[in-house]
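A single chain comes next, written as C-alpha cells; it is the form predicted alone.
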Amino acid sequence: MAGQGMRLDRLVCEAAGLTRKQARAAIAAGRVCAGGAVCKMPDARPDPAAVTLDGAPLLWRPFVYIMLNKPAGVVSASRDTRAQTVTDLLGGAFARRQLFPAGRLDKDSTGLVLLTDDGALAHDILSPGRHVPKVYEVTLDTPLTAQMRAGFAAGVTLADGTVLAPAEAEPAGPDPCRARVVLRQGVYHQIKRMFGVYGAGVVALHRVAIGPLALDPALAPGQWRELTEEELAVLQK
C-alpha cells in the first residue's frame, strides 16, 4: 500500500513503530506536524513526505525488516494462544504491521529470526529453488564423526525414506560435540532428524545466519533491531 492517502494515525504507527494508542496520543499532544503545521486530526491524510514527529521527518516505508535473536521457549509464529511468539517480543512496536517470521525455528531452538511483512522477499529466502543457506551452531550429545560429515555431504536419507539435499557438518571449535551445520532446504525438525540417523541427539541448536545476513552478536536473547540499509541490500541480492 502506498503511503499517500494513509490516515495520519496509521502513518505515525508504521513509520515510528508505535502502537495505535501511542500514535494517537502523540497526535493529540501536538507532537505531529503536517506541512509545517501541527495536525491533531488522526484521520487526516497528509503527504507522508511532509509529516514530522517531534520535529523529525517520518520515514514511511512499504516494508519492515527486523533481525531478532530468538530465545528458547518462544514460538516462531505471528500469533499463538498458548505460548509467547517472536512477534510478542517486539513489545507492541510495529503493531499495525502484519509481521511474520521468514523461516521458522523450533520452540527450543535459538538464534536468528527475520521478521518482515515483505512476502516476496520471504518467498525468495524460503524457496527451495533459491538454495539460500542457513547456518547453525549445534551441540550434540556425542562427538561429531567423519561418518556424519560424509553422510551430510552426500545427502542424508531420513528414517521415513526422505532423501535430503547435501548439507555441511563441520567441527565448530575444539569441543568435539559442537558442529557448524549449513542447510539449503527446510524440512520439519531437519537437523535433529539428520543427526538422529546416526544415533546422535541435538542438545542445543542456534541459528547464526540466513544467506548473507549474520546474527548481530550485540543482540542478547530476546532483543531485536531493524536491518541496516546495507544488510537489506545484500539480502535482497
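Quick caveat: nothing in here was measured; it's all calculated off a predicted structure. Positions refer to the first chain, counted from 1. For the two forms, the rigid core is made up of the largest set of C-alpha atoms that agree within 1.5 Å on superposition. First, how it differs from the form predicted in complex with uracil (URA).
The smaller of the two rigid parts, set against the larger, turns by 22° between these two forms.
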Contents of the next structure:
Amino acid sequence: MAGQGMRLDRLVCEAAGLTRKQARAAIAAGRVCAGGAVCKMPDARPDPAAVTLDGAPLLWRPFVYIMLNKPAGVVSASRDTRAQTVTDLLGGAFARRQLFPAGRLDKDSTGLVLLTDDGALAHDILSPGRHVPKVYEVTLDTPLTAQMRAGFAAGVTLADGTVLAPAEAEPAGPDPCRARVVLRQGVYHQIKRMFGVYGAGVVALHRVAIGPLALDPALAPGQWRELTEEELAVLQK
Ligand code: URA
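Following the display of the form predicted alone, present the structure of the form predicted in complex with uracil (URA).
Complete assembly follows, chain above in first position.
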C-alpha cells in the first residue's frame, strides 16, 4: 500500500519497526505528531512525510533496501526452523516488513546480500534475461589454470549436462589459488560446480558486488546498513 492514505498505527508500526500494539501505545501516549500537532487517533490517515515519533521524522518509505555482509553459517532465507538467517541478523529492525534476500548465497559463502521487500527490483536483479553481473572472490584448493579461465569464458558444461552461459574467472592477486569470478546467471551452487568440472574445490567464496552495488568494506561480517539514495538510484537504472 502506498504511504499516503495508510492508517497512522500501521504507518508508525512499519516505519518505526514496532508491533501494532506498541504503535498504538505510542500514539495514545501523545508521542506521535502529524503536521506538527499531536495526533492520538490510530485510524487517522495523515501525510506520511509529516509524521514524527518522539520528535523525529518517521522516514516512512514504500520499500526497504539493505546491504548485509553475510557471515558463514547463516542461511540466505527469511525464515529457517534450525539455522540463523540473514533476516535474523537485523536484530528486530524492520520486523514488520516482509524482507527477503534478492539472490541467495550458500550457507558457507560470505559477502553481499541485498535484503528488500521490493519484489519488482529483486525480480529485475535475478531475472536471467537481465544478465546482472555478480562478482565473487573465490579461494580454491588448487591454482586457477588457463584451462579453467578459457572454459569459464566459453561456457562450462556441468556434470549433469547443463550448459552454462559464459562467465569470467581471473587471477585475484599474487596467490595463484585466488580468483575473481563474474557470473551473469544464478544456478544452484554454480561456482562450486563450475570449478568441480576441473577437479578444483572451493575453499571460500565471498560475493563483493551485485551489478553496480559493491559491498561496503566498512561492514564487518554480520553487519548491515540501508542503501544510500545514490546506491539505490544506480541499482534501479
Ligand atoms: N556459487 C556457489 O557455488 N555458491 C554461492 O554461494 C554462490 C555462487
